[in-house]
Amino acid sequence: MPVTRLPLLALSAYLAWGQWGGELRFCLRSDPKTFDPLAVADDSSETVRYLTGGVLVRVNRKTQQLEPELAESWKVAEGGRKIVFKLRERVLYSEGTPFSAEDVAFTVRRMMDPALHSPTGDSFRSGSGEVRAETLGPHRVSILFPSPIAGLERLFDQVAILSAVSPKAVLGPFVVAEHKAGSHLLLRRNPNYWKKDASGRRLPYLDSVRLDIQQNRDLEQIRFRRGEIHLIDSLDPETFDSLAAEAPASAIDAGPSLDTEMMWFNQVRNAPLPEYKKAWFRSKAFRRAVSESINRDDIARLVYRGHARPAVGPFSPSNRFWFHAGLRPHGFDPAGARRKLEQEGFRLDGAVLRDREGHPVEFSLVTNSGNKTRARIASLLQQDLAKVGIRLNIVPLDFPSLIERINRTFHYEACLLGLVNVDLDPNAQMNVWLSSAANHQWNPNQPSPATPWEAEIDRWMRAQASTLDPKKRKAAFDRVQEIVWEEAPFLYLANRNFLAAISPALRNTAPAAMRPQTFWNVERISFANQISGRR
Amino acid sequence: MLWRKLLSGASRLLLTWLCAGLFGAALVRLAPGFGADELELDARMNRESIQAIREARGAEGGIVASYWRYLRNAASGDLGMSSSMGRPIAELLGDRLPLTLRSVAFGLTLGWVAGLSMAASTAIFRRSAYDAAAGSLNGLLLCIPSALLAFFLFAVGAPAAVGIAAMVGPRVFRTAHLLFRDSLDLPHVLTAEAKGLGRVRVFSFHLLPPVAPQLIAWLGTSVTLALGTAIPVEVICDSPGIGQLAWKAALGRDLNLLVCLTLILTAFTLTANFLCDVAIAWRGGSRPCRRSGIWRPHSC
């Protein structure tokens, strides 16, 4: 080896070379609402979730790939219904309890216990009848589920394992030290952390981590810009170019990101909406013509300033092995799209479109207020809509009056929100796609499939969710997002790119599209200028 | 008869107190998406999941029946669970409670100390160039809203009180000025400066005492004002008092907390208001004598 190259692998390794101390700060939009990791459902309590609970398996957020955690390893048997883990030994809760087959079991019987109502539990219910989770040995633990799951193992990077004899003790890398609601979150590294560095040295290598309270975005960034915290997640374009230009190096683009925004028809057949725009909704044609209407790149290009690509379907190219690369985003096309409509018996009547009754078409597009991009995005919509004779009114409304309205009493004519993927598995999804399923947002609740494509969509969900061959899975899960950009009951939009602040004193960090991005390897991230080889 | 007064006063405080709650109740109750949880678009959660979530949502009855619950509750000490924060009242009230009560104590000192000293000073001097600059500073003052002006704050590193006083001062200025101004020219202080007496000699004992009360009604006023402004201020600068709390609650269109937080900020102003009633009726309702144009107790 050269000598000259000795000083560059000196610093590479140093670089490399953990350091200890140091307090990561960030922030939380809100308070989390619960501390008890099988109840969470907000983002808050999910953070605070990620950084103490211990996982038996941890999907990479980086690979995508799963990864041994608590368990060692773990074998899925009876065609899906089973799972057997072999446990990790000589692993201590954060207050010096043992860790145990009998906590695995303790927490997957309290996951499931239907008073709990737990997000996380509902993932894992496939069918009626009872979950029995029984342990093999101290260190073996058994989970059979009365339907198959496929992508059953997955799941469990959801599932932060209890102790069975002490509320509080904890697996992950910090614990919670401190509360003081609305104003911040302590937590601790976790002493009996069980993981060490590739040196065999203990983790993680920050001594804390302080979460902020912050609701208000545009303080944060204050606060980030005066070296208050050292990280945001989700920036919106505006602000990361800002940021971009006065610090390059703390602007990360980490591609896109697994979330979508998208908007859909009413399509409930008793919504309060008058029947000649139903019919509307119900149409193919019009869903279509209206999506090729839509020029998905002037929203990349204009309301997240390149920071997004056109969507295709409900999962971006991030998610790559459910993305379906053969499908193109809807193109732009309005010529197209006043064909489409005059095949369909509309008409356009000088600036105005008329349906067949004469009814000039017009309809509101309601969305939640306070989010700036959502509402440039519907302006460009407007704009787009206006150039093929189509009304657009844009309705802002506060997040539960929009619950309300799309959820319950289906007064809406169309819809502009976006899809949060927590979960890479299209099974995730399972209540968006099912008919019958509370969150198939266009018709939801459906006794029997109203149409035969969503019949076909039941279909193919159900298809994929009951094998357990990764191909056989991804070909079902394939023609269901053909179905969708077929029949585009969802009309998407764009995928934005996950745009994130990091501080450069932080090192280690590896942004990542899977939600948490910035700090999904948390144990790992450490400060530069801490003083190396304190143990 | 000061008794009685006080005693009709108090059962007045008491009806308006829980009018005022159950009117708070029914606004939560009529809002547009109550009962809602964001939960029920978590794709994760299945139909049970989100019956059951929307059943304990709307198990809480009627607007009165709920309300005469709530205080039955709070009266054996039990305020509820906040439905949006997932946690007791109780809690939420202790965690917040005396930052804002601190705040609103310190912006409101600091608002009428300085409201109030500029207003006697453009008395005192009485320069029309000071007198410009004070009504031009607390013009520019009452313009800005307060959400701007929260900003700064938070820009600047002053604290929430800074904000509520710069809120409360501008307006106890203008009402103190507009009174003192007024009282210039009544016929005692007239007479008093004809007598050779010292302006602030004329402003602490013929000028300050008839416009007492008003001031006093206005000190009531005011903490109305102080609390309606921690509001805002508190959301902007992220400051975890009861003010951000109301904010989330009616955003979550949380029922309990709604009712709790207004319950509570009735209490403050209307006990604000009657001391300073107290307060009147125990100085006499003092003003000058029209008749003989020197400032006398009311009996004259």
Second form
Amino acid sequence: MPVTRLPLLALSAYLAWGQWGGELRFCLRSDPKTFDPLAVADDSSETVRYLTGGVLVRVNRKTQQLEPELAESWKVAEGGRKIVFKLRERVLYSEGTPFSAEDVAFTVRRMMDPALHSPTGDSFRSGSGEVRAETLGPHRVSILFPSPIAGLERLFDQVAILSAVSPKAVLGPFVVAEHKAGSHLLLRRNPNYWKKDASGRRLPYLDSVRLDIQQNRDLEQIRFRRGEIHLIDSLDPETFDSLAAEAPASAIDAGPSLDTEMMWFNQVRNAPLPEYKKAWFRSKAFRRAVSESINRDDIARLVYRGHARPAVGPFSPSNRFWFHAGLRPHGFDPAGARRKLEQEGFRLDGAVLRDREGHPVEFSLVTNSGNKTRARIASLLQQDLAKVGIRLNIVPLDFPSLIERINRTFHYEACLLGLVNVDLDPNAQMNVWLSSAANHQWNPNQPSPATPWEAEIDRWMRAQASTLDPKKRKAAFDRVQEIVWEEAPFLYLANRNFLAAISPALRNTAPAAMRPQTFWNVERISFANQISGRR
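So that was the form predicted in complex with the partner chain. Now I'd like the form predicted on its own, please.
A single chain, with no partners or molecules, comes next.
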């Protein structure tokens, strides 16, 4: 595979030069659970890692292409088992020590240490055996894995490089200066940050970033309107439309997010459900009939106020490479749904649909309580299914109880939840699609595939994970998406748009679908009213 080299200033085509100074302020929902970048498992800790951690390569959130960061170039070898990085020279950590290949090797060894239980390291566990990181000089490092890893280089987007000599030193644009639990974090500019803008000025433009700990979304919105904070990373449609009416320049609809709302039926064979209901849920015709009874356009229009679109599968159109453009959402076709049901032995008895044994078709839908969006979706589903004779009962549960039912006791019939995609690559969904996986939600932890189509998904998922050829990987995952579309283990409902609030005082913001959506290019964000000229 050829050495990959990409231009350092790839953003220059759409980002203006910025001005120095100022403090960016926005909110976290909770305190970070860790400041160790290799132990990150929550959103707040991930935000701090992104703002402070330097990485070898970075997925540009706007173009979704991989770009060099601390590595000038890289080469994948040995069929995806090995990667060699050539590092930038004359890069310093925040406290002044030089960055070298030994720091990368140290980071990888610590990340893969079983005693750490690093969530970041889990993505690199390609098989049993040791991961070997070796320096090939002061600015070259080789990392060898026991088995091939498809998309290996992109995984390093999540790996913040530690210092082998100074635990608190960082390579990102900001350093943690102050943390008051339950109140705020203050990050200050890294004086040794390696990036410069097109005029040769050292980045970042901002002096500091203040992250206030704020759980109350209403208060967060009030503070934004007062100008006390500058970003809100996610808005519900009602709040967005209200903000758009009073301050249109601040309301940003960036198009489809990576997230999907979906429902599924419990197909676990030993679930504590009547056998006749299990038979319904295992029937493709039944699942497809329910799917075709749902008016997804109404969900997008009424629940999301038009800031969404009907969903077709596990990825939204904003995932530019992996989205299967040849598929369309299951169409709203109640008449076709009734025909499918009749062919399976169901019949209408007045306004009630009955199965071939006379049981009325009725099931409950669990979802998390307190989520207004899902409550509205559930209400529309209830209305749509009533038109084909199906009675849907909505059961809101607190989140711990919901997780207990869908993951442990399996005491539920159908579930409405969302899939949050934090990665563009299908390998991040191996724990969903493999039949043996714990998050194979409709029937998890299977000792062997329960159906031929699940066995086929297993084969294609392993096939895409075992080749380095992007075209072959795409073809394999396209086949997975086609099987899922046909068999409907998940009924995909809507891809909501990414809705954000961004102060007009900020310059160089470029909101994108991939997290962190609003501040992914934080080193180039600036305020319009600051004075330029520092270097």
